[in-house]
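Have a look below at one chain only, the form predicted on its own, in structure tokens format.
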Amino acid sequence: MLRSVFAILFSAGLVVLFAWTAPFLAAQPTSAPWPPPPAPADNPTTPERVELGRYLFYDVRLSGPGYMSCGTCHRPELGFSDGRRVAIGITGERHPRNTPGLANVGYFQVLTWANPAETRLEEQSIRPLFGRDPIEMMAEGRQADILARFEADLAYRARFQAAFPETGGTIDFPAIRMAIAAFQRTLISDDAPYDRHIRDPASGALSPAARRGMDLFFDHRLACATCHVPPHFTDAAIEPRFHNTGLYDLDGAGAYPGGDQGLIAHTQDPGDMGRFRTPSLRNIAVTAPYMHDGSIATLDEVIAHYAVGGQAALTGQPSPLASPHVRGFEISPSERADLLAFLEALTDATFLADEHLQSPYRWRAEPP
């Protein structure tokens, strides 16, 4: 009888212990190999579709006027971001949001800054192609002209035939979007110094400063890994999650500037004001500026933002809508330098220079 009681109490204790430690344990690094990004049954990631998608991704003929490609705003040397505060469309119109990097996007459960409905790469490209607010690639109303450009190109006709033999190589926008999505699922960044250290801690891949910074990153005091969960360094790869980082509080009630206020635009829930998807920290050192609106210029300033509990807290009162994870912390100058060293160690030079992910147009960034 006593043994049974003890067994029950012991089991209950394990459950409580696991419940308390699970969130932290889930944030710990792992050297386990990654499975390939999942692909829908109707769009397998075949070499032919990937290669067609690479050509289309960098081809300016995919835009209405014919002088902007996906690669215009998603540059491989910048982690497939663009280095601007916010994106600029083909007409010169400024997008309300910063261009996110695309590393490991095939693993994400939600694909854009604040739209929970955009979960499929095949569908997400509709917005930059055909969107009117803001205008990006201006393909709307010019679909026939765009398709005619590829129909007239014998090399493209052969690529579509190889990629989509089941349709006889039909050139249409569903096939275009599927090929681009297949290419995006190959944008895998997994060879940063951090990754090499996880695979072999004795490799010396991380400097002493970066190793100290890694300890800080995973420590409960800073709690960076609560939202920036490895190996992708975002919780967007786990489930659709959105957070208010306390960036703005214009009225004491958590208001954000008009034009782009986050998840609230889709839910109409006042509590969703200022909530955005957690960006990945992969290649973060080359994807400046930061935040959903590009309003923070450097990584050092990003650390300062979180250290004070969000910039809105500088007015004297933290935003009432800020995530409970954004609570502020003390950090010394030497610790800040170590944390920066770790963040810089998330830069994957192999990924940034991978010839298979670069533009196939050799003599210029994009075809004439």
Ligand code: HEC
Contents of the next structure:
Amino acid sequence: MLRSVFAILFSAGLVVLFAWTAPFLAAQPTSAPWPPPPAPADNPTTPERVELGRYLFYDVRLSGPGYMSCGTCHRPELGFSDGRRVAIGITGERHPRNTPGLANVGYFQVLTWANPAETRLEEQSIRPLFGRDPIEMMAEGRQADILARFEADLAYRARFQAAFPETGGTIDFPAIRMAIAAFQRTLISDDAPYDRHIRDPASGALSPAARRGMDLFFDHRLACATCHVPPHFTDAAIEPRFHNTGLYDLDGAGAYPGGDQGLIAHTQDPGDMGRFRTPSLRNIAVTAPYMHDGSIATLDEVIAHYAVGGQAALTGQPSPLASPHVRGFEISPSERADLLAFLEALTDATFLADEHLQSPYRWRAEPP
Ligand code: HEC
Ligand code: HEC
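With the form predicted on its own already on screen, would you show the form predicted together with ligand HEC?
The complete assembly is shown below, putting the previous chain first.
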């Protein structure tokens, strides 16, 4: 108890300290390589589990009808997002939300757009597999069929055996979810031009425009780094926090559209209307469209959204529920271009093309 109180105070202290020092951090490279994402004691990130997880992540046989995989929506070349405004499940049902990228997801303390209870990768995959509202992979009620597909595949039996020797390679959904979680802990993006610049500021990895944009990003005036905290460009890797960015204000009291109002759905606290977890900005240039509902098409428009103090402010007053850090700011066209150049410098070509993270079934065309 005391320990967790201390941990909270400590991380809150770190956040405050960061917010305070943020403008100076740009000048202070922190070149230490990150430790691998923490894994639960019962699911170490072994090479065998990671490899099995990679096969499963991209295997359409994991869905009930057999034509959708995790990788259908989480595509590596798009930073593991899907390019759609909102995700479309296997029955054609529209998900209320945009598919987030998965870079560095193993470091996040809280998963998905606005669910404080979703904290473990091992549990998170239950939702796309078995969820009924919306239906994504439609595995519910078809568990036996799905497991039989893998049982019948000798190569899979060997992979389960290698990954889970302690159970004799039992093929079941807990093992499937553990292997996929292990694979997702290897989705590490740390080689963007920004990272190369941090490792060696003399490398010239950042263009002059991107360097100016970096200064803007970390400046108090724009306050971006208050929530998009490096190195993962989200505070979700520090402690679960949810913010209202003034995207909607339907009634002058801050209301969001009924389909998705964020954290309030879990807490019933009116103050949590429109609060969402800060998404990472890694590979942000390839994960369009933006926001929890995919309602903003381009990065330039996202910058415009923040500059006016939240999209809601376009129609009059800023939302009363918007974060105090989203107040709007003056930004010149050339500064806007610089900030855009910095956001583009978070694109990690090494990660996007990493063979080890790609589908092992690349020769097999996936259905559109
Ligand atoms: C139909 C498209 C679709 C499929 C299939 C799908 N996802 Fe997702 N994924 C999404 C959407 C949409 C979200 C956001 C969900 C939310 O916020 O409620 C998401 C969120 C996530 C997250 C949280 C990311 C973050 O930033 O916190 C993880 C991890 C994830 N998915 C992994 C998986 C895995 C593993 C599978 C396969 C078992 C899978 N997804 C299948 C669309 C999909
Ligand atoms: C108060 C915290 C906060 C501040 C300050 C903030 N953001 Fe955000 N940002 C968020 C949250 C939360 C979302 C998701 C909001 C939603 O979907 O409704 C978001 C979404 C985004 C997205 C879309 C990400 C995606 O994957 O769809 C971009 C790009 C972005 N912010 C850039 C910036 C920039 C640039 C700044 C500074 C001008 C900034 N943010 C300031 C919290 C913040």
